[in-house]
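Take a look at this single chain, the form predicted on its own, given in structure tokens.
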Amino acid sequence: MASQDNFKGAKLPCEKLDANVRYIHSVFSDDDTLVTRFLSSPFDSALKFCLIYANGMVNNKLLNDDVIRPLLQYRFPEEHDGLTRLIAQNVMFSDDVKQTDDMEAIVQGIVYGDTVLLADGCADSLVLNTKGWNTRSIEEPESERVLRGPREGFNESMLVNLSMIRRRIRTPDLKFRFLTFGRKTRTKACLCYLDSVVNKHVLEELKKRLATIDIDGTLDTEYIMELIRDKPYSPVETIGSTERPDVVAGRLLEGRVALVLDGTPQVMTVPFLLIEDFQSDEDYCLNYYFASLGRILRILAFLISTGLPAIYVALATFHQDILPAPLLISISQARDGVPFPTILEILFMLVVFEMLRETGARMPGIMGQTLSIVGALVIGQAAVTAKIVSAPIIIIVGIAGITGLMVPRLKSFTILVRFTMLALASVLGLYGFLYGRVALLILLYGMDSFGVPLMGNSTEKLKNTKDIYIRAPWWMMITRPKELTKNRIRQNRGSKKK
């Protein structure tokens, strides 16, 4: 197909049907999926039409019943005020009919599953809604499974995803604003927000950053997230994403903005708070006691996963006098015959564990789970027997790996922090670990998400943190998070500009 710039602002060349068809074919040169169907009225052979569409993108039954059949059965009057207007108003059964002579609109309609109707003697066309490509059925997202709560998940169709959001928030206050990204892909997207709740400053900042995007293709929301995020070189995510419509609806009710991109089930939400990674989708479907306990366990799991290997290396290498004598003797006996220092032992097993986890995640179904479990058992036991690593290392790595899986959204960040803490502890002992923790806190508390502090109000009094460390009862959560809805936001210091 020709470049988008070749026909941007162009119009249909004339009123002659053959010339218009040839021009559209020149735009779609060397494209064998383009279908051209010529028709003429059985009541007046002078009335000639042409249908142009992309094969495989249209619903053939819809095309036959709502476009071709009524066009051939209608008896056109001798006098009329514009043939295309007459067809649009009196003939077509299609639910969406657009009359246009703009070539960009015509081409975008064809590549998006619409059918273009040209009539002889008319310098404009009708773009008819006949979309009919296959989409994946609505299923529960694999990465966000719950034991209790809604089981629906987004799929790759933007219109289907918008309908699931609309079904949960049935108010005209819910606004949908359509956008297009990608010079080549021309991917459709939609901004979703509640007009009376959304932070206007966040909304305007998001629109401003989206307007700077200039890229050939956007095949996933990650493309957009990397281009508009705060502090793009930071390992900390500042934009949220989810595949669940109930999560998006909940965030919209709190004053956030969602971006739905056609072709991907991942929906982007801003602003983002770090605590969202520790919140489970079913926290709001369970009793608040159990939900709060689960959230506290996830926070503790992140601290253990990122800190336990570093603490073990620091104690075993620099601070043996802190350990109780029986424990120190047990560790010494376990390390008897192991030729490598503690830091190399733990690095080796952490890398092996991550390889096994990644392999298990990529393998299909039950085979991946079996490989992860059997691989960990066999390699761990063999490594201890061969005196490559000591038994306490297997325990430390196992606990760190399992607790890291409790917060899957922070998987990459957890691995990075774990190895950073481990490196500091191997050089400076517990002092290095403490320095690393302080540096991490400084990094997190200094970051924003579209002007909103990444850590939210986590430093305020416990009564003001009703949905951070715990999940308070619903009768106590009667106000929206003030850091999301307040009129003024913190001055942005790290947004990426074009």
Second form
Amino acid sequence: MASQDNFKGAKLPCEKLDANVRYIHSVFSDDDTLVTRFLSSPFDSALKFCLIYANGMVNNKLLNDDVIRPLLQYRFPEEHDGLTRLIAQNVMFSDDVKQTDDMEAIVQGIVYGDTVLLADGCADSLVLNTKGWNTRSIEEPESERVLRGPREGFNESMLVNLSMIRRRIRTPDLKFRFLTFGRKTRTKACLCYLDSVVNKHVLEELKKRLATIDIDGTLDTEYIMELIRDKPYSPVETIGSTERPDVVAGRLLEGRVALVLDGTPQVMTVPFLLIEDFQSDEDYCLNYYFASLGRILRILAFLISTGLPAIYVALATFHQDILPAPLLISISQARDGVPFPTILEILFMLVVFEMLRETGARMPGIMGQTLSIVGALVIGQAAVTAKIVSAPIIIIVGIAGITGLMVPRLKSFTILVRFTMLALASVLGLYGFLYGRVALLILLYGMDSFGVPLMGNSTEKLKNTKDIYIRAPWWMMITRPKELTKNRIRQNRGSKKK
Amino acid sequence: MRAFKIFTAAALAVSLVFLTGCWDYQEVEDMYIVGGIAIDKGTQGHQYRVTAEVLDLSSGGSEKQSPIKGKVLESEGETVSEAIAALSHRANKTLYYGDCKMVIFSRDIAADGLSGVLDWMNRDPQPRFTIQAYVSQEQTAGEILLKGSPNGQPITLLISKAMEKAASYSGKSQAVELYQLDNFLWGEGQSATLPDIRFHRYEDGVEPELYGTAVFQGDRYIGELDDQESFYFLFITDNNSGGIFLTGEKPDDKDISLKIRKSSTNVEPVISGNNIRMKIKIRMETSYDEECSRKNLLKNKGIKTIEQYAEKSLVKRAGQTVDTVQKKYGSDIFGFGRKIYEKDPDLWKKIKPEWNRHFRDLKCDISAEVVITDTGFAFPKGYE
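In place of the form predicted on its own, output the structure of the form predicted together with the partner chain.
What follows is the whole complex; the chain from before opens it.
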């Protein structure tokens, strides 16, 4: 009984209060946070009640003022049809009262901060909303900071997160559908979409895939993302994820579906276009010239970050004739006395860079000084001076590393592509580099996200790519992206000042 | 089916490597960058002797990057290619000719004909078509590389750097690159010339300098033009891009220097029946650079007069140069034949076999237009 998760179909056993309480106790055996409070009405001692709740999950003030106080102060009439019904209708101050004898609802209520009220002589119970626990305050998400634009970020409470989305899109067209994941965790989740804009095929497909999930727990949206993504083995994400309500709102308005999961600030959105990783949230809050420049730089940074080490190795070890003579001379001078082949040098430094990055992300902030000294001095300066690596390698790795961090959401993919390119280039020279690039394009253009091509309309003519390589001014973006929705009119006319 | 797919993909990937990949993996420090080569006659019974200057980039273990030093290697062979191969063997490193700046021929190699010597450079993938070619006026070509360097710096880099600027500084030397040389040798109607290189001798050593022009007949070296002749030779072939022109004609016993800013030459054959004359029009824009006189010639004579002086002497000296080449060498280094070929290919076909004789007797009408665009001096009050 104790290890059972599912109470579908189970009911409270009888009308006797003691038996019912005992039954619930047996369900929650070995759980010391469970509080059981017996009461009886001061006006009629035959009226016995029992409150059961999980300590720490409830708001105690709410419980005292809105549940216990009215219960003890109410003068129960002699005649009534059903005690629980009377209490639900006339006594409780609580905003949400459910009358049920379903064990599933009772158990879920208790573990989710509700209080269960049992009355002697009744075969059903009242589940009262007394939820109350501390959540993190609303802060700006660390990973998606902006200089200009809204600074609210999601926190771990789904309802708070939903309220942030609703506050941005105030229309009944915005739909919220609750779901539950995880046999053990019973994590609440909510599908959000704009009914008139959303692509119904995508929505159905998403619901279908979500229905297949059978796992004991989903602690983050990543669990769900990995379980339902299009190409399970692909290194490219096919589902978007963000911590910013304004981003989710923007994506909903373009016809995407969002899934908010309780317990994590990460909200996933589908369908996903690769370009979303290059679209900074700030792009839409900044002047479009500047935003476009930033976006072009980010795309360029991805190409550089994935290609530069490979190109260096190809040029320095296969195609010296492409290098201008002074550069060739200075590379050759720098290489003099370095014991390892170029490819080993660059692999070594790339791995060291990734280690530094990983350390920086994991270590306590107070030790930051150490990292910068070790990173900059010991590994950069000293390695060159000691002729373990040559100076151009440091520059190449530095540039590749920094440009890689310019598109943080593609970070892992960038690293993977960088090493693959490097391996190809070190065996085949520039041919290898080109094969790598071609393979990358084939991979990316062959991928779908919920029936929508991952690369979106990036190959279409410029007229249709107003939000791909650049961020066009708002008065130009009259329609929504056509691969995302059939309801395309965003503005009836571009309301530019004439 | 799945296994078949995987097998196909793997087979394609493997053939990618073996059929199209390139396998010339080469670390930069395992090769010597050749700055330039010199080709001489062999001395130990071999046909050719090749001297190469390579860039020695090793720092000798010190932490600082030391300045680049030149290092000279020599070897001999029956063919240029054999000598080059022997050079690599001697160096114990791959020699890399992709950045080879120059090839210097000795006079006796050049006199024997360049076609055979050039073949390796034209055929091998590494040396580029932009290698500059020179003729050494010293005993051998190799000694330019051997003795030339003033302080251990690679001499080839110094020479090629000097050559880049020579045309605009002095207007007396013009680089000839391999493809241009090929055009001279195998194209129509212009004999080859190469810039000369020789030692400038000091009390305590030598330094290479560019001086004069080597004249070829066919692919064989037949003589030299000196500094002044080279200057006017470059004028007539429209290759001048700078330098100082002295007006001469002695307006007041002193020369006036005009700095050439822009010059262009138009050569046009005038054909009437069997009689061919070359019309050469030189136009030169100059600035008034210097007058060695206390009499303020510019003010007294006026710009027009000085321009006329300059025009007169330009016509005279250019004429003398053409004359010298015609009488002394009879080799059409000015490319008059090419001009005729361009204008009337049929006529060219007829006279081509006899061209050398025709060239000797060819009449030239030279005219010049000199413009002084600025005088470059703010006259103080009372300056007379």
